[in-house]
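First, one chain by itself in structure tokens, the form predicted alone.
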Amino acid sequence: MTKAVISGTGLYTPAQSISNDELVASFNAYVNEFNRSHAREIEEGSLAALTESSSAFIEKASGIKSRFVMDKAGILDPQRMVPYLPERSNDEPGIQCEMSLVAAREALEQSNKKIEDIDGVIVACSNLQRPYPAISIEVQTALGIQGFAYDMNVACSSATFGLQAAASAVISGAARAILVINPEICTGHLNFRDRDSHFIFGDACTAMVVERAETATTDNAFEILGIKLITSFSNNIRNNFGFLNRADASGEGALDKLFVQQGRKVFKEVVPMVGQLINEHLDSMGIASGQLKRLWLHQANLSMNQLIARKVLGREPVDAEAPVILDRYANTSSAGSIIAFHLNKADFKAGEMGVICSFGAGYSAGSVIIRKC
């Protein structure tokens, strides 16, 4: 029987970073100007005053201390508070393509694979800069890969769903090896004027090479033992931006055209769902949680990850069992669990197992059980 492995991973980290203190200074400058400009309405009670944020509040709520971003100046400008990413001509590489190329080349190098060894490219992420032509086909052409490519979006779970698609293609014989790439510019859909969420996201891109076990020539390979995916519709995380917006001008500029969530409901509903998913997946594979060396979880919120790890392991996890990267990367949507995997896998010995798990809007969640070859 053909087996699929992850033989290499890659990571693109933007050059610019924003600390909580920097983000708070910008946000509070906006709040103070808003309250000053609307002092009369606030005094009359017809408008609520905005509340300042703080670094202590952000870290307590999320565990985030900083985030990497594609554009720092635009986000920190209190008059703008949106990244400045100029549109490019159709003859120039798109920004998500550029990110993808860096991560993909590292994944190829780590897997000892050449361009001619790859038969397909899957770009899986929360937000695509255009509907068509596909970002994946742009990446495929830029790399010189023959074969096929397509984009897919399952929000924060895109990486694990992309892994499932790649593994299926490899196991079925439809491809020898697939590049799965997750270029996330999450700051583009974040409302930096919303106190409850202005700190959540950062930008990054990850890549993985998925290939047949018999063709793997690297010591870094992890066999994919099993993948389990689930979805359940919920409005608690939503972004209503889309091509039909222009059909109703009344919605232009509305807050729901950016990321919105009901955080407390998400926490209450997603944590047990993900804990149950992983536990049922392990049970179906005949694997005890005590056999796991590591959980590479979606990096959205520190408390969520700690509670999920506790539900899976049946005890308080030590740091190495559920590594955290969101303190410096923040929530990078689908890229988060893969960043955690990329940065925390070198110490694995042959036969040791772990779980890559992503979860988010949809709701959606994916559990991938892997074992070091």
Given for the second form:
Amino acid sequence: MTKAVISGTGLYTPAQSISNDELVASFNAYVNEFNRSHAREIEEGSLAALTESSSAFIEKASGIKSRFVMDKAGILDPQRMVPYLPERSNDEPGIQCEMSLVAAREALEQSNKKIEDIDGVIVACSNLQRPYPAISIEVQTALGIQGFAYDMNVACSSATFGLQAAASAVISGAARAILVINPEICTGHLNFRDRDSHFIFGDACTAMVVERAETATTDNAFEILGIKLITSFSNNIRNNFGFLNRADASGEGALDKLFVQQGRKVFKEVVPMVGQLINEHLDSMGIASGQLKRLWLHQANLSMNQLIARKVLGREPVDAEAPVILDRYANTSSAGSIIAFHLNKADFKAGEMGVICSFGAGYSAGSVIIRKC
Ligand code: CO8
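If the one shown is the form predicted alone, what is the structure of the form predicted in complex with octanoyl-coenzyme A?
To see the whole picture, the full complex is given below, headed by that same chain.
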């Protein structure tokens, strides 16, 4: 039977990064100015004083030390605390298209594929800069790819769900090869004035080439042995931004139109869900966890990943078994597990196996078991 392979990966990392200390200094400047300018209401008890953030808390609670961002100055300006990404004319490439092109070109080169070998582009990510025309079609045209393209969004699980769509397309014969691209500008929808979450996200873009095993001509290919996806509705990670916002002006600009989460609940509910997903997936394929060389997990929280790895391996993981990139990148939504894969796969020998696993809003989770060709 025809098998699909991931024959190349690519990564775009923004040029600018923000350390925890820089982020906290900006947040605390905002807090102090807020408390100073509202001193009377705070004194009277009609308004609660804001509390400072702390680098030590951020690193301890999440494992994040810094994050790459598309615009550092706008985020760190205590008067603004939003990236400044100027609108572009319709004749210029969009910003998500631009970052996609960098990641896609690296994935194409790694997979030894030419533009004319690719039949489709799937842009899969948490936040799309516009509803239409699709970002993927813009990327397709910029690269000169024939065939089809579409956008999809399954939040943090967009890359694994995109992989499922791409693998199905190449196995069914709908396409010879597909580019799956995850351009994440998470800082565009992060409330940098929220102490509980201002440190969580960063920006990045990943890309993968998925093709049939028999057309792969590179030493970098990984065969997709199986994909298992699950979803279960939850309001614990939510963003109410959408095209109907203007239909009720009273909600426009409200904070629920940005990323909001109950972090503790997410932690408690998602860890068992993901551990069970991977274990059941391995069982269904007759693979023992001891046969796995690596878990490339979604990068949201270090303790979360350590717990999931423990549930799958049945013991404490060593660093190389569940590589961490969130310390430098923070949570880059769907790009996270693919960054971990991209940066930690060169040492694989033929026959060695691993699992790419995403999890996040929806809830949604995806387990992809792969074996080096
Ligand atoms: N500085 C100092 N102290 C703080 C801060 C801060 N910044 N924030 C909170 N605290 C304090 C609290 O006040 C609390 O104090 P007390 O105990 O006195 O009440 C204490 O620290 C503990 O607070 P928490 O219980 O909230 O802290 P946790 O230990 O739970 O850590 C985390 C918080 C890091 C958020 C953790 O819960 C976590 O990582 N949870 C999982 C989150 C997760 O995986 N979310 C997935 C979301 S991503 C996703 O699905 C993609 C969505 C689409 C992308 C959108 C792009 C924007």
